[in-house]
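A lone chain, given as structure tokens: the form predicted on its own.
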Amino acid sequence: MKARVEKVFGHLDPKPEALLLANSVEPHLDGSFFYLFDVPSGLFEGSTAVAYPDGNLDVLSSPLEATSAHLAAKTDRHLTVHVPTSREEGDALLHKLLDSKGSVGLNYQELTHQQFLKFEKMFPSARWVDASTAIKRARVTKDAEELGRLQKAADIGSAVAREIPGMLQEGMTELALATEMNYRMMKHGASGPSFSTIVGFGPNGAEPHYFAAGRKLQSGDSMVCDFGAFYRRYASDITRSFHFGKRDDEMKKVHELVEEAQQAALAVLRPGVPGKDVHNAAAKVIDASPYKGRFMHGLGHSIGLNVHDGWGMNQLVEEPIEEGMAITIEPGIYLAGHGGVRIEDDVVVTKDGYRFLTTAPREYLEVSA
């Protein structure tokens, strides 16, 4: 965790005296606070963490998870866990841990509001910082745990992509489909899915971020599937796309241009690439063909403890590709009313291109009615 914190204060300049990041109720669960409280237990539901310039950490806990915190502080001497009694006391130890730093960097894009008015008015005479930017750079590049943890996460939902096709029934519905993947990811071992998972039978796969919901699958449908399992809070997301029953040749060849797309792509991914090369380099497949502007996403993001963790790739990025850089790489093609195809991959940079973190098939597939 020292590690983690010195590297999140390596991208401040000027540096704050301390770094507060406060968990308010699910879903509005800060994770930088995981990031920097490798714990892999526990909601922390109204936690907050202190983290300071020489990579000490002092964790706040809900008495909640008062187990798993103190487990966690037996393994690392530059934590130092307090389970308060009481919002008081809890308040007692902050004010005591922070009145006299001067300025204290807070992460603006995920602290609420209300507790941002808790802390000016615990604390009027601070300074605050934003370290939004500086979590983020922190965050965007992996170390060896959190990638261990993110193969785990991408073997799991490599697995589940193997196993689709053999779930396919012809009347069955997306919901019943996306349940039986989600099933499937649990008993693999996932924590759970990582995002809602999406099923689009026939036309609603033209849909990006389509819900599953109650559409019969029928002969002659393509389909997206597109989900991820979260592994010790890390998460992965594939995309595989398929055919049922009676052949659409029109579907064929837009899968074949898919993947022809993202291995262009993959070609020029390395460090030091601007990101939009490499969506470029996907987009001029797809715009050299009949499919021109169907291709109407980002080509992928950052993965890690948010399946979108906060970096995306596309045609405006200037940053450059760094090596430990966890990234999907997910061209489509969208037919309204017809049917769509992505396929979605989790990769990591290294340091003369990438490997592959999801292992299943690309290749188009055709499954019996």
Second form
Protein chains: 2
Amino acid sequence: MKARVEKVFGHLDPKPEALLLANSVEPHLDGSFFYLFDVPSGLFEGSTAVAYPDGNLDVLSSPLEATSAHLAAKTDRHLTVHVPTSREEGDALLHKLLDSKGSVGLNYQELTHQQFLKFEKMFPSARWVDASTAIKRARVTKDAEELGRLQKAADIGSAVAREIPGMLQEGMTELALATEMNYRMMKHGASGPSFSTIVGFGPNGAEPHYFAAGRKLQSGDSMVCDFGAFYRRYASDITRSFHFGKRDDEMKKVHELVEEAQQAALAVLRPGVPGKDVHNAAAKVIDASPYKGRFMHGLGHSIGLNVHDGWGMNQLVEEPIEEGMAITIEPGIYLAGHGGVRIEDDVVVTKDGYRFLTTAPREYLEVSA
Amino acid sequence: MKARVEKVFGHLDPKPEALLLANSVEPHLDGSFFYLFDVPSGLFEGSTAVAYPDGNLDVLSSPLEATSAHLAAKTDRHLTVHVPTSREEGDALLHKLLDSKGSVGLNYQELTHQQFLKFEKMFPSARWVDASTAIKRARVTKDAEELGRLQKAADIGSAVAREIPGMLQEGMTELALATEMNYRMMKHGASGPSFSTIVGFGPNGAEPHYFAAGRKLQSGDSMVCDFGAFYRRYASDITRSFHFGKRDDEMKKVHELVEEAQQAALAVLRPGVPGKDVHNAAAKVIDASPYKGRFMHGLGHSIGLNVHDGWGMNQLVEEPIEEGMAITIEPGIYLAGHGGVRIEDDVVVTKDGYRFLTTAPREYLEVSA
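Got the form predicted on its own; could you also share the form predicted together with another copy of the chain?
Time for the whole complex; same chain goes first.
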């Protein structure tokens, strides 16, 4: 896509003469390959893309996705698709495209070291440029097509979040709930979950990256549900925390604090503000409470082609917030042995502030057992 | 896990003094991290592991998975878990563990180039060793624990394959079928699909890596369903081809050929045979038919912690088959504009041959419209 190729080169100074992106074997695929080459279907393992400052793009496609690749090229006159039938043919073509280039950009953040060594050997006189910061800066602000897909992915997540209270049954396992949640996401149009669904009942909610497993839902359990959908390769990421059965005054209080922390972050979120200021606004609320130190992760991250899309927001990030960024805002408090609360929304940064992509209610929902 | 650490070092000659594995951000996680550190839950983004020739393992865990990490260490006296609370603390610990080591192995196949550069800067006097071949050789043959999980993952795939004919309805979309298949996999105990489920109706079956999308099932369609389950981090991968409604004599004939090709490959599959001989046995059957050239991918790949687990089998692979390998055997024939047939089974190589992990029927099933 010409506009995206130009956007990446716009962030490169000095500009390399070409940009070379390479997928290895799944899961080691470069999200930027799919950023520049917008193709609905396929893994494109072992495929490469070469982009140029004038906006043109050559894709060397694996034969396993040749039909989809050719179809994409039909509607994009700046895209040329090649389907080499052997490694030798592919390497010869890469030489033809790159031998005359002095400087070549690579995405160090998503390229395997093995691929790098292969390219170093193939092009001994190339001057390699780390393009990963430029790629990240281009990808972190979204275009209209991307925002449309992110909205749809977020809508799917919001719809399922609204349905969770109706799915809860005493004695069900975390995995059984995750099963229903993933099913509903696909029923609502997701191509699949955007990551391994997190459902933590009771004390398991206190581990931020816990995966759904075998604990059974008991009256008195709080729970953390963190999940997301892929829609046309774009991810959503939403967390809601619920309570089941017997009241737990402490967790209710904790939820209020996390809501307050999220509001505090959103209140300062706008273009130009350093990322750390947004994080710190939330952290300050929690650190002024008896739960100081129980919020031990960054406030959020960019979302896009990957659920953790290259940019993270924590107390060290000086980089300012930009209009068009799609990010999560997800404060949490974790009490080992008891439970956790996290509230996570996807937002787009606007000229003056932000707008929500996720729309599900944020209140603590106490579901009867 | 001591036995796995020792297995990897057993394939390294000369042996480095330590092996350093590093996860970046999802999806750029190193499967080998989870091979050596068997922990049920968590992404462990930004986490590292340092293994030693004596079988010991240090894990520097992200705080987001601290509980799971500590729990795993309780039952493994060769495992030490650290949870640094800052980047500085983590880097200082890595220095303590590695500064005295002259040679350090890295998994070039799954390490990002960015991580490599970070380590190169941190340890300017280290002698880096590419451990990826040794890691691949260790991981490609499975231990009893791995085989148990692979069997369970394959059982889930087989159960769902048996249920597909009962799910088919005229007018349903590919994505609707994929939705039901993924749901059933989780109902049968999967933690999720091991890759984006492939359902190709009619001509879409002719693209090997097509993703399920919007085509509606019509009488006369053949279809390819390629899917798999994750069970305790281990993947299965199964393909079955069906026919719906109005007979299609050509596709039936194509399916017979693919069955014959798979049988031919299985007939020569045993330890000591070069991988290319197994591939060629299947290719020979197809190339002797009117469909010469329509089988344009490798015959199979290893399965394990990744669905494409590091080793692939095609006409170039001289490496011999080994006892204990878990691999797919998946010949196919693809007819552009018409449809495709692929039959894929997961097998374990035994002393004298192989045994199936997948058990679903392999015959062409013609389902009434």
